[in-house]
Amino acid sequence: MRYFLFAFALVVAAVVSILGFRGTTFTKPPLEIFPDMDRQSKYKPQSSSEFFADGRTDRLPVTGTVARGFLKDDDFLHFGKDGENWAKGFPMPVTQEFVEHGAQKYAIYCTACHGGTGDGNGVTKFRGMVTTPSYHDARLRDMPEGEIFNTLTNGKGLMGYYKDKLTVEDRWAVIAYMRVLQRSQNATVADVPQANRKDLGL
């Protein structure tokens, strides 16, 4: 018993010589026993390398080649044209789930400049911006949905662009959203099913 004692302090005394007690800082890098690749030899972003004839480690995309995800082969779609005019309707179906989902992204990013209900008197209107438009305006109700979305896309004026902030398919949602406050706020009789219409006393 006395031999095995000596020896495990043997071992624990050549540990902490090595490996140090826990909780200690050490200047160097530590003993890494398995490493599993945390370190190993590579290029990084922008740094020189003689392999390749220009010096550099970054290489250009192939000639004729596209990003996975950055195909925009369908201009309807992700840039709101049919031909060389402005697409009308939307690129995809509009069901109720899709309105829910552009009414949200609405609340997030356009309530605050077009209001809650679309009539441009949101919180910064009385913060001093007072060229908010209002939705109900015939010439934004006539206006086709596909420049609606370059807007939305790109900006314009005092309006910045959400092609960074809303995915392609928000954007087309939030138009959605934004022609179900257009025919709230402008509705007729005409608009109400017949069914629905002694909910109304008519």
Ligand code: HEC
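Please read these numbers as outputs of a predicted model, since none were measured by experiment. We call the rigid core the largest set of C-alpha positions that still match within 1.5 Å between the two forms. Numbering follows the first chain given and starts at 1. What changes on going to the form predicted together with the named molecule:
- The rigid-core alignment places the CA of A9 2 Å or more apart between the two forms.
- Once you line up the core between the two forms, the Cα of A67 stays within less than 2 Å of where it was.
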Second form
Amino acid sequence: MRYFLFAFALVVAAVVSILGFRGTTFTKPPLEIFPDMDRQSKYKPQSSSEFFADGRTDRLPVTGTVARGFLKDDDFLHFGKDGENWAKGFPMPVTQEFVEHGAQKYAIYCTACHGGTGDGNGVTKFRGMVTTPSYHDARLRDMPEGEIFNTLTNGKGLMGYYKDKLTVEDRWAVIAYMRVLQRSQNATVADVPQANRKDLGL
Ligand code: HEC
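Alt. form predicted together with the named molecule, vs. the form predicted on its own above:
Below, the chain from earlier opens the complete complex, with every other chain and molecule after it.
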């Protein structure tokens, strides 16, 4: 029993000398058996650093860095450009489904100003937006699709831009539907299939 008490006293002394009394304030870091990566040589966000000339730990990405999936390497698709010129035609196949998608987006984003048929007589015309053009002028009928794409992307005059409301594909689809509207108001007999011409009394 005497030995036990002696050994116990030794253990207590050893534990206390390593771990210290509760509530004791230490000025040196405690002895760490498992440091658990408490201390690492790293920068915390928005703190300062003497290493960099501007004194900030936050660094800008390397110039020219592009987030994955955001590389715009197709001039036709992303900018409507064909070399120095505005591109003509569409960078993707124009299907019935594609045009119908465009019609839907057109109804949501464009009719208020450009009107359901694209004649420029949307509701805003009667509220003072008198400069909205008709799509049926020769100028807009002959305008390359790429130039229209640029107008939709960046806006023009009183018309806002749609680069954040319409995806690249949406914008091209809307242009396809604009072409439909233009054809609808400027068709000739040659557009009517032979079989249907008799319906017109021809
Ligand atoms: C807030 C009203 C408004 C809305 C909405 C609007 N536009 Fe316009 N749009 C205008 C006005 C105004 C102009 C004339 C801009 C100018 O030439 O100053 C214009 C011009 C245009 C032109 C001719 C650009 C040129 O180069 O002359 C096209 C093409 C066009 N809009 C397409 C669209 C399409 C497609 C949408 C839907 C995605 C749309 N607009 C939505 C008001 C609007």
